[in-house]
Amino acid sequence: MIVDETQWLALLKKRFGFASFRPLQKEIIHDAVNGRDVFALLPTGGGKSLCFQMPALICPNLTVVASPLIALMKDQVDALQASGIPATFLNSSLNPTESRRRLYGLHTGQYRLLYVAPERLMLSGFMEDIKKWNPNLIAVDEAHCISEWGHDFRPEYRQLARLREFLPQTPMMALTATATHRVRADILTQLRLRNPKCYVASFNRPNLTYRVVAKSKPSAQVLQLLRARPHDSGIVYCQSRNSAEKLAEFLGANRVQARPYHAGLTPGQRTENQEAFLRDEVRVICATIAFGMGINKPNVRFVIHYDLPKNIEGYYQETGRAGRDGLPSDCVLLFSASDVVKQTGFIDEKTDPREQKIAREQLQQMVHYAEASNCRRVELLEYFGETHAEENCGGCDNCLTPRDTMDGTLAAQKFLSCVYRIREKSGFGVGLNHVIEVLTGADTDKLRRWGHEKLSTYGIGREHDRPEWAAIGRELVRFGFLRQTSEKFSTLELTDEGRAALRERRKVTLTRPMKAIEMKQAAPRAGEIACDEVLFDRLRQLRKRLGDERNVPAYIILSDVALKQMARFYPSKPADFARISGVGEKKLIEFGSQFLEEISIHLQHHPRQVFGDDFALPAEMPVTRMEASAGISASIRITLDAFNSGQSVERIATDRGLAVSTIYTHLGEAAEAGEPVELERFFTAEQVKEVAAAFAANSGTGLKTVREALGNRYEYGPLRIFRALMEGALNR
């Protein structure tokens, strides 16, 4: 165990390529390493994963991570292995042979991190295995899934409450990116965390720009935004499967690479479309909310909500998938009053009155956000109980281009008076639509049945159409002049504040309705890195080729942040490359020469651009090795690291696009150079005796003679490794 915390920064740079921790990461890691239960609420992109990945490297035993999605597991394990960290996952995507191989690796201590689905984790036989492995930490990722108050409740997560009984001495960590106070309390109770240290980071994502646009020909609006960002990838969230399909088809017909993603597709189709998006083979996913949780793609540059989300928590989570790397990204919501009616219809179909009530409250909050005229960042942060220091965030439509206002005193007086007169005559409240029908002088049986066509306020509001009155009514609710109930038949009631405004004829300023404006790209935001865009594009192409060669998404190689830093500072030697964000020891060895060469070629044909000094790389970091000790090449080191992390020779060959014989040659040369190579991976105890006897009987001869003496039952690769290890042992 690495007790000295001063060594943690060196480990962070070596394995993950970062020169410093993000806010709260070090404190969370410290508590976890010292055996304390932890609850961590960090926003998407805030570095949750590192909070349990670092303890896995600091402590000697296994760290187990309960994770909800197969895609998330594979993605994180790919990223960890690319950084030289022995990690694996177990889920239904693996065939029995591969599962057994990984279980063997777990039993022999080959891994430091294990990702597993909650339902598999809680199997009695598997729990017994975990007890034997004596884990130093159990981490529950996406912990909000355990709460029925959360936006993505998953019943299988409730089983995790039994972890405390099975592993009473093992510290637990619960992590989530979004949770209200009610959900946080539920997580602590359900997981039975003991005296946990709770960390809540700011929900603010300064690199995200939030915009709400009046919905008008939405497919064309989406296309307009995509054409303004021709090289960026993003997600468009749709309410229905049909909308997702049709939008993807429309975009494809307009030469935008797009795929749908929804529960109506086969698992194979969903996987194929998701992989194509992760690997930058298509740049847009048109999806229902079935897509996204745990998606680790850091360079999502926009998230568009084609339809109104059901609640703010889900909206925040979905917009949080943009700009995980800290670079500027857009979040656009297309809003129409008809979407409110549609969502209300879905709520009415629910059979549980309690569920209906919660859903209506959440929808009202969502509509309040969409129609608000003040800072959207302030609105979001207040929902999660956080205060934003500035009234103008400079990063939302209402702050960048404030909407026009109007003197709404007369309209407010008419609306409030109508609510008052209806209750005075009938003795009960009515809903928003009924009030609007009275104001606009509608001729309906319902109005005549209650005598509301005889009210003094009947027909006094014909200067506004129904949608305009609906917007006015909802704004009066936001001002606190009216209270809207969340029962099945939602009604409006005057508040004390509303009665005072009506009685005193207070001046009321209303916001003019949103107009369907053009969906242009937003102005530069926090996190922008000015760079040589031509070089950045070249580096992206190189990164894509390297990812394809290794069968992993391009961002696993290096992030957009790393490429932009390279395209700004033009590193020319390994020591400079090592200072780039995300470049640790293994990536320095594996990719340094290729990126440095690409930069050098670019500078032969293009002048070096000079940028301001507003951004700087961290101080020079020690370069470990472009060529490993004992004469081992960088390529051999990559093979050895992959082998020692538990990967088979065949898997390494496939991942690296090399022949199996080449991988055996690498391992043989590593063994000859004195590097440890696990012999038991190739030979049983009985076979070791047999092979050792053959080498002894044929001393001084070549491998061909030894192999023939063994009846040609062993390949040259393992025999070469055996000989190297045997000779090394004799020489020590």
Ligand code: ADP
Second form
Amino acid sequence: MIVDETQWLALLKKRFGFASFRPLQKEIIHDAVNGRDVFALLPTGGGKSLCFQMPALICPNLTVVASPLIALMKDQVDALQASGIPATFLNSSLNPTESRRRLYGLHTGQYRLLYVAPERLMLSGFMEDIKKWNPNLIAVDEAHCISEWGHDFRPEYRQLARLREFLPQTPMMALTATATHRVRADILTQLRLRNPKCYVASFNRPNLTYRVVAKSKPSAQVLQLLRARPHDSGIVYCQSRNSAEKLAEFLGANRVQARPYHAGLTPGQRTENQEAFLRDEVRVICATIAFGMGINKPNVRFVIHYDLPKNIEGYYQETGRAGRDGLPSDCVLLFSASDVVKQTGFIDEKTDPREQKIAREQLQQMVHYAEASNCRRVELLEYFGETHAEENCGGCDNCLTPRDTMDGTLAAQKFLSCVYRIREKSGFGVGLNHVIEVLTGADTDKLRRWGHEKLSTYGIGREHDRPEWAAIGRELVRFGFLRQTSEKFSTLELTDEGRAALRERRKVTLTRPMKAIEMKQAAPRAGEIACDEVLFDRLRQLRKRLGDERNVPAYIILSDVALKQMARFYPSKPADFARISGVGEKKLIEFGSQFLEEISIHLQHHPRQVFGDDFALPAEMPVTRMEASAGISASIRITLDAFNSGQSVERIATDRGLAVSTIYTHLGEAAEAGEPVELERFFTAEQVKEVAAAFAANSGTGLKTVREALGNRYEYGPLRIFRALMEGALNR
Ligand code: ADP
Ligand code: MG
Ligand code: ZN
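Other form of same protein, the form predicted together with the named molecule, not the form predicted alone:
Starting with the chain above, the whole complex follows.
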């Protein structure tokens, strides 16, 4: 076990390519490797995975990770393997042969991490297997799945509690981005965590900008938003399957590649559309809330809500899927009064009165958020019991372009008296829209049937259009002058407060109605990395090619952050490339030359752009010293160094995520290049004589013949090294 914490940083760079820990990561890792139970509440993008992946490298044995989704497991294992970390998963997607192969690997200690579906844990004999592997740590990712109160309850997660009985000594780690206290408490009890150390990070996501836009022609508005960011990918959340489907179609017809995702599609179609999105083949996914968990795509640049979400918790989780990589990303909510009416209608159809009450409260909070004129961030965080101190967050519409206020005394008088007159005349209340029709002097059958065109307030409000009156009406509701009944047809009623305001002609200050989309934003945005956009685009294409070749999403190769850093600092040699975020040992070797070449080609045709010194790359890290020495490649050098420091071939293969035969090839090539490889590690003095004789007797033939001559008692690997050394010695 690596106990020296200063070595952890070297390990972090070498394996993950990161120069420093994110907030709380180091503390969480520290407790876990010291055997303590940990409960980690970090927002989406907070870097939870690393909290159990680092212990897996620090400690000698296996780390077991429970994870709820097949796609999620595969994604994380792909990412680990791309970084040269031996990891695997077991779930229902594997055929028996493949499962057996992986189990064999587990029994022979070839992996550092195992991801499992909770239902798999319950298969007979599997718990005993795990016990045999003597894991260092059991991590429960997306731990909120254990709670019925959460948004993603999975009954099979309940079984995880049994792990504790089976492995009473093994420390457990529960991780989630759940912000509600009820779910948090539930996780602690359900998982039976023992005196856990609880870590709670701030749920503020500084790189996300929150906006609410008055919804008028939503499809056109979405299209406009998408056209403003032609290279970015993102999610548009719709309320219904139908609207998700229609919107995707509409966008497609307007040359924006989009796919739908909802529970009405077959599992096959859903997977296909999700994959297309992850692999950047389409840049927009139009989805219901069925889409989301398990989307680890770090470069989701926007989340648009086409319809009003049901509650703030859901809204926060959905918007949270934007900008996991820390780069600036946008969250836009399209909001209209008619959505509120629609939602109220759905709630009215519910039969359980308790459920109805909760849904109404939640909707009210959501509407309150949408109509708030103060900082959105403050509103969101307050909902989760967190206070946000900053005056101006610089990352929400209300802080960026404060909404003007206006003297609304006259407008309020007109509106309130109109409500009053209608009730006086008809004896019943009417909805918001009808009041507005009277105010603006509309000519409808209903109006005439009820004689409302004869009211003294008819047509007195032509100075505002209908959406403006709707906003005024809703603000008067929020001020408490009007009450919106939540019956089937929601009507407006004057409150005592409203009657008093009307009588006393109280001075009222109103917010100026929201204008259409305004996306201007003063630079710099939180998390921004200014860079050479042409080069960035070029590197993005290279990354896509590399991803396709390996059959993994592009973000598994390197993050947007990495590409932006490259497009800003123009690294020209491996040591500089190694300073890029996410570049560890394996990626340096595997991708270094291709990215460096791409950058150098770009610089032949474009001038180097200069950026401020507000942002610098971390200093050179140990990994950079592994540049290729004369004769052998960097990769072979790593193998050789590890071998010469006493590690076994099997161990090196496991650590590097390479095949044992590859390691032998490395050693063979190193030997051929004249590097010292200790033969005594494979052969005794007696054996050396015997093998040398066999080579001599069969000179000019292949290894196979020599091996057979030796009765197949030796593996190819050592023989290959033997031959290389012999030939090397002959040539010198
Ligand atoms: P979470 O599970 O908390 O949502 P992830 O584990 O998926 O977050 O991490 C989000 C992103 O942050 C990933 O792209 C990951 O590579 C990156 N990341 C994690 N830790 C660090 C770090 N210490 N430095 C830089 N990037 C990090
Ligand atoms: Mg995660
Ligand atoms: Zn703000």
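Note that the rigid core is defined as the largest set of C-alphas that superpose within 1.5 Å between two forms. Positions refer to the first chain, counted from 1. Values in this document were obtained by computation on a predicted structure and should not be read as measured data.
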- Quick one: core overlaid, is Gln190 moving 2 Å or more at the Cα between these two forms? no
- Honestly, after the rigid core fit, is Pro353 moving at least 2 Å at Cα between these two forms? yes
- Is Pro607 among the residues whose Cα moves by 2 Å or more between these two forms after superposition of the rigid core? no
- Message: Keeping the rigid core superposed, can you check how far the CA atom of Arg403 moves between these two forms, in angstrom?
- Response: 2.6
